[in-house]
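Below, in structure tokens: the form predicted alone, a single chain.
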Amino acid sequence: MAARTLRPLILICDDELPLRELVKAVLGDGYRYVEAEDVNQAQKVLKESKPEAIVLDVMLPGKSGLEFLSELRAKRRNKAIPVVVVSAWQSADDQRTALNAGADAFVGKPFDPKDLASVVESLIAA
């Protein structure tokens, strides 16, 4: 098996800049990163390479982030991107709606730079 010489690949989707930004302030210089600004970004992205995970906000506009994770679940190719949701609203329905949309994870905003982090580094190594 040939070693990994790329650091892996990140979409961060989130319309808010500064947001973007602190995702990678937070998970930090081993990782490539790519951005969109709403679902239609991320799906371009997507057509164009393959990341080894997404953090995916919920709030987009246009189409919501859980509808984009609907739709990227049901791509084969697609299928086992991990996905970090996002979101500032926390109950546990908004979480356990993410989780069943097909997230692998899920973030509240604020969030703790380390959770992120953790959250993303062991999503990547599973």
Second form
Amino acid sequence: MAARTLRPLILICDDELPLRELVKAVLGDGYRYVEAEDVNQAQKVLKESKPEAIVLDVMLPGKSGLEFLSELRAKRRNKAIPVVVVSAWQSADDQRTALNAGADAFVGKPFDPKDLASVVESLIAA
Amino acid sequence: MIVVSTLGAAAIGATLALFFVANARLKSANTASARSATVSAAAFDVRAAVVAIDVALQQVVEEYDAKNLAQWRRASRSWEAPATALERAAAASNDRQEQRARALRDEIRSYIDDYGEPVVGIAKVSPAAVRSSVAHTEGTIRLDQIITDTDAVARNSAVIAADRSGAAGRLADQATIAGIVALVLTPVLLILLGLWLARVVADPLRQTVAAASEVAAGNFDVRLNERRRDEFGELAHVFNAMTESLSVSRSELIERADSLERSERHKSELISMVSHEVRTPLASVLGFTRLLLERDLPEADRRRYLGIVDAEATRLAALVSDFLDARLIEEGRFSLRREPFDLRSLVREQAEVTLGHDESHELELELPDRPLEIDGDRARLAQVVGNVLSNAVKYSPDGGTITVGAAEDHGHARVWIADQGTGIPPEHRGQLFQPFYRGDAAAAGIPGTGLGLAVSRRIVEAHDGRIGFDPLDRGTRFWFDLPLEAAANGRR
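Please supply the coordinates for the form predicted in complex with its partner chain, as a counterpart to the form predicted alone shown previously.
All chains and molecules follow, beginning with the one already shown.
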């Protein structure tokens, strides 16, 4: 039981259910997951728990993922949480905007499952 | 200005005429002077002849002899020539002078015939009698009269000459003054004439040249004054017609270029939007497929993942066919499958499908108690309501109430959908129903193809309806009107 509680918590913020399912399937049983469909839900999650990493979509209903990211980085408590931005908008400009907003990594949709897994692993290990 | 030039010409003409008249008068005055001299000379001769007659008569009276008698005969004949000359000279002056000269001639003849000859006759027989004072006095009176009359002819002639020359002199003075005035006036009039010509010819020409240069430089808004009723007015009219037509064609070209540019921009936005819309389900399809291929998964997970792949692939197929469908409708290549139905049920269904699971928006339905029967394509009209509803959701990201209603309105069925969202900025209102037009939506990260409203308008218009929107204090109300079935039947 102790080992189970030690598994890192990952926040998946994406309005598409299939995508959240995919991220969970890709990262596998080594993590615990908490899901959010939009920025409001993600903020609620952050108040109650402190995830080890966040997988964040950009185009969300209401506030965009990048706005959420900027606000996140402005708070000292959440400054250090590694964030992987996953987006179908993946031009060089889009990637730069995400990194400037405070993303630690960028993965374009569609993605190779191995890529996302290794990015998340390395961020948590670091 | 024609008045000024006419005046100038008249002044110059009058001055010249004055000079001619003055010159003629001066000539006539000269002639009169010459004539006066001739008359004076002739009068002098007559006077001398008369004195000679008197002297000869005195001598005959003093001493009646052959020599003195011969002298008398000569003298009483020799006055004729100077008298004729005087008469001729006087006749040239005027009638009065001629009469005077003729009277003088009669007087001399009368003196010779009625006084001289009788005195000579008496002197022959009684010299003493003729020396009596009575006869002598009579002779002296007559002679004095003749001399006075002769002098009068000469004097009158001189007076006439003096008059003429005085008048001629005055006229010459006037002509000189007129000449000076004309000399001063002519340049002034010429300058005025020049200015007038400049205004009438040079100015419009210069304006035309300036306007033509403007046109050459690309300014087609330049216009000439068409007020004049001459060739310049006609030129201005034609010129203005030319610039007008140039201006119209240019703005048409600009409009077309703008519209092409807008359409290109919308298309490129559409392509990036479509690729985003496609990538999202594609990410699931590819991701799960890769997992299924690479990992040994429990049967339950395999089935679940395959289910997701199937659903997402189906969604992709629907997306593509929706897009193609939207293109077809937008291009007008579709037909309606009309059937009579109650619009209320369609509105209710769509509102519940779109907003049933939406937690951030409140739905408010405003439907009448009586049915709203229309004759239309149910699926297409559901598409319209769905499009407008999904816009209401997308463009009110902060939630709020979405009001969906329908009612009968002047023989039409009206459907409205109002949101409390961001509203439509005035600069986007005109193009809202243009295909691919999305305003600031792409920049704001709001998904969509920009085809929804364009397609909706096509569908509504195919039903002989109208679609529009009213900006609200907060948000926007879209509406569309469709003919009620009774009205539609009545029209057929």
